[in-house]
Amino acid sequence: MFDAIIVGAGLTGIVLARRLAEEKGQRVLVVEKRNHIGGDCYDYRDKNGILIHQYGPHIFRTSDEAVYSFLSRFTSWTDYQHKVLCYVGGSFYPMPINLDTVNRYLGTNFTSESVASYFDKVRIRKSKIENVRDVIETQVGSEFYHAFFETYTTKQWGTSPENLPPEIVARIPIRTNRDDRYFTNKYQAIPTAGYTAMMQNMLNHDNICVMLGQDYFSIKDEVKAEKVYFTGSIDRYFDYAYGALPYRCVHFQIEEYARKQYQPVAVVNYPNDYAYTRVTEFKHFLKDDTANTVIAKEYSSDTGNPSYPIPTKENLAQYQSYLELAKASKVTFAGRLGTYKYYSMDQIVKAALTTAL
């Protein structure tokens, strides 16, 4: 009955079975696990009309205009600009680092010519970058690598930033300017209704049929098309025949708090203080004006479904094996669990829109 089948609800496989459907003209089922679509993009309104992002932040930004356009024929989009602060010794710095975190961190004056001039004098010089604390210290020196990053990086994935490759923090900036902007991108906005809202308006196509909280695994046997497309974990695909590969997973504890602000702006990272990496609370994203608020106190763990690939040398030789194994096999494995790597939002859109249908 079906020409396509893809397992998996999130942004990868909403875009794909949209494609399918409209450009192919293909009947395709979508198979989720979950009891909602939208993978970790997933979010609601609460009891306050707070729109909550049950899985952490997602804050869309990206400067491709095939992706901006794609997407905009299903979301109006609201404008926002994403800052972070970092809670260190009992104040607030902008996150990335920029003149500001620098100036009121060792209480001078520097302007941005001689912030540059401090981070070079600062910076360890090393022949080769090998891990995350060599990405860091080559730029600002050990002061702020230990201050700002080292815990910070423990607490995230579970081990030190010597044993972390350096493409980990490759996207985190170093400014000399005040620009407190966490991304810079072109377009940077939030769905006005939601990430919800916008992959429910993908889904509505008379080619495509979902098919929540089912495991496909459970039902493979009974449902036949002549393409699968899988967006879950490579490994769990092929039952794990070389081991499990290791993923950091992120747990959430949601709280509400009888007042109108929690924090000065949606994310807060905590790298010295607390268990937890960081908070987000809610209602900056769209400037929800409510009495009450509502936050997120994100842990790292080992335990719990996969978020983040971890891609050590290792771990990518292991994937490897499964590759092997992918290509041996008529499926097509998409998105960040299927292809065992870390994708931004615009990235997982951008990828399905260019995978070979």
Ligand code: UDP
Given for the second form:
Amino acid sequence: MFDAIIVGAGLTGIVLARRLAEEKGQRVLVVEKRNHIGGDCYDYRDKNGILIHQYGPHIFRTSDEAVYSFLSRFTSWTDYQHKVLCYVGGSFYPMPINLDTVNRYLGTNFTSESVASYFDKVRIRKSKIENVRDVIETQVGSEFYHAFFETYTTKQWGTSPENLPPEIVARIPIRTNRDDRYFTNKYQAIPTAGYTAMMQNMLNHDNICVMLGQDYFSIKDEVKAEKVYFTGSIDRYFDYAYGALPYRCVHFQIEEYARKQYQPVAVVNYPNDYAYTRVTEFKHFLKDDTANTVIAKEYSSDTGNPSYPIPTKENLAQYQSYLELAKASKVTFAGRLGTYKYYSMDQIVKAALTTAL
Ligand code: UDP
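Would you generate the structure of this protein in the form predicted together with this ligand, following the form predicted alone above?
What follows is the entire complex, opening with the chain shown before.
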């Protein structure tokens, strides 16, 4: 009855479903374990009228024209420049590190030129950049590394920054000017009606059928199709043949306050204090004008809903074994969990748009 089955109704699965339906005219069944579409990009409006990102802050940005124009078919956008503060030693500092971060933290009066000389004086020279620690220390030295990156990274990933590849922090620049935006991509915006509405629009096609609350593995033998695209965890697909791949999981404690604002920006990071890594105040994303506010404290752990592949050398070697099994099978593996890659949303869309169908 179906030409293709897609396992997982996250951003990857939904983009693939739309392409198969539209470009190939195929009949597509999307099977989703959760009772909602959207994967970790799922959002909903709460009773206050605030759009909540149930699985943590999702900030869309891209400089890729193809990605932006594809998504723009399914949503209008509300411009949003992401700002993050970092709470260190009782004060809040701009993150990424910029001129103001340095001057306030050190009590100095550097200019853009003199802060560059300061960085050059304190930076640690290393012949090779092999991990997260190297990336930061070769730019700003040990003091800023210890205060802003070391414990945050350890809390977030459950392993030392020295075990994690440079790419993890490559997206975070070090600035000598006063720019306090988190990203500088050409397009930075949030879907005006939310991510879920955007993804629902993608699924609204006569050739696409979605089954929610259905574990694929319990119906695997009943639903057959020429082609299967699997966006769940690759180790689960192969019944953990090489052991369980480690994924970092995040948990959220939602709190509501009877006041207009909790914090001045959408996200505040807590590297050194508290068990949580960061606090997100949702109303900043779409400038929701409400009397109350809702925040989420974010905790990282090894158990729960898998969100981040942990790209240590050891884990990537384990993933390689699964990749060999994947190559020998007829199934296409895609997405963060299926390819064990720390993708941002635009990279997810790019990969799904360029996957061979
Ligand atoms: N990071 C850090 N301190 C910070 C912000 C980020 O050490 O205040 C590091 C950390 O390793 C984190 C990575 O940079 O995992 C990427 O951070 P980002 O917030 O961009 O990632 P997200 O969790 O939103 O995917």
